[in-house]
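Let's start with one chain on its own, the form predicted on its own, as structure tokens.
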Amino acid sequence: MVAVPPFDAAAFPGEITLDHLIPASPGEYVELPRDLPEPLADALRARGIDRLFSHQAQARAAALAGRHLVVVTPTASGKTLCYNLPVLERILARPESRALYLFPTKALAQDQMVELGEMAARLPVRLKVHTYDGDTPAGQRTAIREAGHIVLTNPDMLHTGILPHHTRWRKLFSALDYVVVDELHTYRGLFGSQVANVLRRLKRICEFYGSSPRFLCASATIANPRQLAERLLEEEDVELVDRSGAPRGERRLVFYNPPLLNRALGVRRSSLLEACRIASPWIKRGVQTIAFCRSRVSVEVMLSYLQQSLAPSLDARRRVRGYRGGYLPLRRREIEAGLRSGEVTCVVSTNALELGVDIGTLQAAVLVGYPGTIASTWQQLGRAGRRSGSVAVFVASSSPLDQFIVRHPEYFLASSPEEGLIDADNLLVQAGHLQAALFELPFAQAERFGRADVGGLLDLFAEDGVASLSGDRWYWNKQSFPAEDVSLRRMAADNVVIVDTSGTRPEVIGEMDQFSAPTMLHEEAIYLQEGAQYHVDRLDWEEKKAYVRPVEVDYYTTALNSFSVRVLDRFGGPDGEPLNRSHGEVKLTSLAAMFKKIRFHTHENIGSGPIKLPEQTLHTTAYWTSLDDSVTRSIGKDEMEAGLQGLAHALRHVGSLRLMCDPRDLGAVAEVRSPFTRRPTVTVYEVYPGGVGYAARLYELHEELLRAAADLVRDCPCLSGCPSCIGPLHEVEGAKEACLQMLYANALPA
């Protein structure tokens, strides 16, 4: 086994929260089954496997024995060939059998094409394997439609590119044995609830042409893979292998947070700089590493700093690759083929090559800024150690959940906590897929989709003209494609996208929901992104989207928005604590009238302007807890005011680290009297109409979230309160002990 790459904690000057070494284990095989076919047995050993890891061993017999199933295993530890071998075998048993992968990154279909073609050329059967994608070239596609055995694909493009025109894929329907689902963790959320409906129309197009397909799924570790499998796929009892029987090369961990520059608010030393140093000296060495940024504009700012102090002892350029969205096909491709072949020493990333692509023998990994959720923290840490020893280093950057991470490494340590969060049955999310099914298939009058009854629907839709009853079917009126105008990560109304105008040719850099862009977008607005200032030039409303260029001033913007909470329907609490809980049905309403400048350190208004936007409503699900005046009658109005603003702040990170989401996907909102409760209130709702599911479970984790919110908060190592801890009215006096107050309110333990 290759050693652990050094690192020498003691020469940065940050602070090690965690130095952790995981042992080296030795894997639990399993013999080749007896009834393994020969050719796949010869097949698997010609690659050096004469033997199974326990786990893919009992997934294989679950998947033949008819059973859905998900699989739940740590980073490189064989996920693949359990469900390639159950899909092989069936193909080698039935030559027309058809198989379906569905993978949520165009290089993980990319990796798996590869890895399926060396198996495939050692079998007797002529196998066709393909991906289709939008890369996949117009002259190949009616080839693969016509006889791919297995068509490797994504959520999206089954949504819009093959579900809508299944008559052309009619063998690969009729024959379909196996969907495989890879990624499982990935499909929470809104996005999870829109690929829940893709699969109901999937389960139903099969069903007309006689197939039954099973599903096999993997996953990296969650809380609930079994649960969210069966949410997902609407079927019960989902078999769950989750005990590894694979090997593991020792792991170094690391999670180092920069220096403090500025105490009082909570400023460190650049993620990024520290990154770079960091990883320069393993590059230096020929010790292959991979770096993960959070946007393609950090990808690319780190990518120069390595490539120009690195330069002058070697061919930078070269050895040291950049990958992320926005690159063509063929150069992902050839640096993909870089880290294999060893010909690139350094690949910085976004987290498109976080999932499951085997990229060679990279020993090293750092993480410049927490990725989101533990278990896209362990994938992108895994990327390093795949075939040997390795180390990882979380590098913090001053954003809340950074440094929740960075100064709890037990948490992360600790058996997952996070869930993935999923609700089909959302009438937006459903009301856009329900009429993508009604143009791919009739309806028939009683029929449900997937476990929904939709009759509520389509009455609706004949309202507007869009559907027609004619018999005992519902049919699509329209010449319209449904499909396309339902996107699988947004809801039907559409988020702002900010656009950096700066270079030579525009580029997306960000995007924000409706409801919040009028106060963070507006015309004038300074636009904070990953530490960089952006001003807003113009703020499209009509095509939602917004007009920036990098700038660098002395001030912030901060707009005045009348917000009001209406509750249209409580669904629990509120329970007798003086820190209470409720969650249910609101209406949130908000408009900004005007902007002020505010300069840095001094605070002092320096100018300011009118928002020119209209009013803003929301309906959606959201959780609220409200203070007993016994809370707050010993904490004063300007320090209630900002104590409320940061429990919110600490209780919307708190709440997205628990459930998987991003803090986007939550909002928050502080009242100093609610006119709903007639008390001190937050409230922390879903940005997405109707909600996905995320306010009913905060309402469960009600007091676990106060006690992370007072974590973070506490262990702050600000003087009064900071941007990380408590948000934008740190610098009020007594905010952050008002805000611990209330935290506390409930007598949680200290």
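Basically, rigid core = biggest C-alpha set you can superpose within 1.5 Å across the two forms. Numbering follows the first chain given and starts at 1. Quick caveat: nothing in here was measured; it's all calculated off a predicted structure. First, how it differs from the form predicted in complex with its partner chain.
The Cα position of residue 254 differs by 2 Å or more between these two forms after fitting on the rigid core. A displacement of less than 2 angstroms separates the C-alpha positions of residue 478 between these two forms, with the rigid core held in common. Remark: with the core as the superposition reference, the CA shift of residue 285 between these two forms reaches 2 Å or more.
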Contents of the next structure:
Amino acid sequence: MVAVPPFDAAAFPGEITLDHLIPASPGEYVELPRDLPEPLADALRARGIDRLFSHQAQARAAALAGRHLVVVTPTASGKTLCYNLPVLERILARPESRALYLFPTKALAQDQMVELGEMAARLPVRLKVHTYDGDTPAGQRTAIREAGHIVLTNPDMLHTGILPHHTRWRKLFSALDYVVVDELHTYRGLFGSQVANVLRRLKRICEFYGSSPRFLCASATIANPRQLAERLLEEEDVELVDRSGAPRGERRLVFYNPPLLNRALGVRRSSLLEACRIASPWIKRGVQTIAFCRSRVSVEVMLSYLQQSLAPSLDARRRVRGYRGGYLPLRRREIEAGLRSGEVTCVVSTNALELGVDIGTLQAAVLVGYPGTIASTWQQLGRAGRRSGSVAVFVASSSPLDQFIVRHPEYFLASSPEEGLIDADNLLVQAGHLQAALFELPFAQAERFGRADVGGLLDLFAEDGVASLSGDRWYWNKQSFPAEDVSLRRMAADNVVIVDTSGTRPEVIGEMDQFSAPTMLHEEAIYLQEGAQYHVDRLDWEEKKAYVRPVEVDYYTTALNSFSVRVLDRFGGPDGEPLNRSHGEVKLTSLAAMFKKIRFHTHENIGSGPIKLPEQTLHTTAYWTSLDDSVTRSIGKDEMEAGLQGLAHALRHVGSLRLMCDPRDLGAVAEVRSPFTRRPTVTVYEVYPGGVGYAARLYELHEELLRAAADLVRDCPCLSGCPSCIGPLHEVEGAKEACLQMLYANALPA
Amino acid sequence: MPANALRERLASLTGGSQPRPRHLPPARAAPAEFEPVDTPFGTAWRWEEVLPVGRLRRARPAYVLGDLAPDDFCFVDTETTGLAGGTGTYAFCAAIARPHELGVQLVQLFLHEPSGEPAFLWALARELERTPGMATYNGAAFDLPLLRTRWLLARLPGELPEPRHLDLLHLARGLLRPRLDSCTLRSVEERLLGFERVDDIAGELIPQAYFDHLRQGWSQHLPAVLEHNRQDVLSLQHLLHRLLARLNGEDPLMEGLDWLALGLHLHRRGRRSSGWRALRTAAELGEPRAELMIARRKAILLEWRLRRPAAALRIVEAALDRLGPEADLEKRLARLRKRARRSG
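Switch over from the form predicted on its own to the form predicted in complex with its partner chain, please.
Once more the chain from above appears, this time first in line as the rest of the complex follows.
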């Protein structure tokens, strides 16, 4: 086994844009605290832990002082002990004490159960630790409710299975001392906003039973962990533990851009094949390697390439394994154990192995394509971090974000990771959870839901017969079970479901919000998902289903629609010149009239057709920027429209990059003359009705977004712009220049 | 509420429109026949009537009552705001029937509005305390857990008093399932008691009737709901006696199939000797499954206990003759014949 695996840049024909050495860091240790109960200290020593990392000691001290806390340290830094230790310590002191652990998925909860069980087994107290989720057999549920010291569950189960039946859980709620929230960073965007409301209900129920638990959170690296925790928990003064005392070996970080095959079109050699070439020599030498791919399909493809090419040199089927969230638990356990023991040399995975699961630390990591966020990239790179030294290589694909990152490694290194943003007061989200809360316990008249004033919503419910005021409390007034109608991962909106009819059985492959659907899922549209093309054969608008079939064609489709933006309320701005910024509440209307089929590369129009779908409206929040006359005076009419479209496209991309959200969470509209601002305007709006907090943040990041957009557009290697950087109107001559002219205007001093 | 409709409604809350008028609930009174009752938690609403008992054929006690007599039991049923369970469903009326020297005393409690729930539950507790036993239909799985939950949520002291509970649904299923495909109270009422309700309200409409009362202060269907609730507990009393009669084998309408059901039920409850007696009666009435079980039992006793394989063989052959092919008997036949051949 080698020390730091070698990577000879000269052996590869592409471009190395970064070759950076992160020096090793020693550990910071603290002796096992003397006031730690002896049985617990013994249990730790039995597991080979005879001293704590500094951050573990800090977490324990904060918990003992009765504070909420959030721990943000890298993988394999003993983060779980930060919350397990206070919980176990409390139970030893007070056997009636209870704790609730929340994990985003069942799988993670079940993984932690094993970990916790091992610790608990060495303690003199008979500790009852159980998972409680959809898989828990009915016969066990009563026992867990009555007697479980520690209950591990997920937000969905808490939402429909526990809170609405809280009287059955009164033993837990009346003695609840701690709530552990692991993977805090996953509670962002829409999901985070919903979970924040579930936690409001939880706290409400705890208050009913007389408990006031402390929240112990653990998060991956994001820019604002304390702020996210404070917003999610609606607590002030959450202690942040973010200085890791775990030792780290030296790490070499390499960014590799595969060579160009076609300059005019910007096509590069396949990142997947390049990654195979990079990883193979390591695997042959027994260097434990992890390769992260962007999609399940890529995992399978890379796995089969590697297994085939390595087969003569080693038992590739056994030593080179694939990994996905969809695999059965037994298989996942086997691969994870194989990685820890060294039997598995290489694992090719989706981002399922980015975090959480203990696979030890490996020596090499290869990222096939940009994971989508700075935070994820660091997580994946961080899987290689052995104390003896490690190397991590990011191999860029030709997609625009990848190219941007690989060509701007300084952006990557200097960027703080993206933020986790939520808006717990999104009315549509809040309404669903308020109904669930009403079902759980009546609302007193002036009672707030968390910090939100819900009098208006309750009055609305009363008008609609959903709630009823009696005495001085509001009661649930329906037969149905409200939590069932709220899905935590989706907005209460009638999405269009995308069904692939090509297999033996129709399969749902995705969903799209109703507002965007007419332009992307009209009949005969070519729909793209994970790089694959699908032809929309039929769109059943009544049923909200789009029936598609995979195809490989040489054209794409683009819908012509008339968009209008009506500003209902401005929350901030207009501010700044010559590209000013504002944000607020908007109503968007979209009517798709027809579509065109455009051949790749030649841009010939090879067909068109009508779109007969109703006008769509969307009430949401948005950020917009409008251009001063001085910028646009010298731009011709056609270039103006195309340039604005390019600006919209670029802003949307860098916006989603910066906010760590799915690019499809944002939309963008360009107006040559907005009726509201009376100037050329680009609006970036949130796709979720009511917004989840992105628009306000985009407004704050205005300058940074314009700079990033300029970089994205300028560095696109194609001559006049291409679909990657400025979107579908690239066929207009001079579009790229116009766009750059707009963006650079901002950089000029006033 | 459909998602799009909710979105439109919420839009009216934002966009700085003028403040909405505050919602004022209507006055909600209990129907005229209810009288106020004082409780430590406020006023509860109670109605009472004594009725002659009708064609009740009183049965003798059976083991299911423990050491209680049938007249020690009251009959209880609630109407609720839904079947979803959980902490948001509650009972808005409860009927209790108990034996009275002049017949049967029927009591009903009505929750005129949710804020009156502590008083309602307290009054219900006082009714339940008056008899040592209580019979319900599906109370074990539904009404009782619901009432216990409501007691907790109302923060009433102590616990809901629960006399010895007999859930007639379990008994009805055990004794009647071969006969009826549905064991809802309605089916059992019609098929076993021979009683068909006229103009009864459909179950699905019941919660809405109450919601209308809360929302408007009046409800078109509420009288029918209250009547339905009263009828439920009266039926329960008849049902108890009928089921007891069956358990004791004293229901003259019992046929072979019913004796078979009784026999199997008693077996399941561990009352073997009564169970065999019932099965024998069923067999005598020509019920094939009972005959089969009796024959098998006789054959086992003869072969293994009394060591008379030849006699066992005769029993098995006769049974196969009468009943036709049957896997277990055929196996026994083969084995007994082999034994007979070996012993010459």
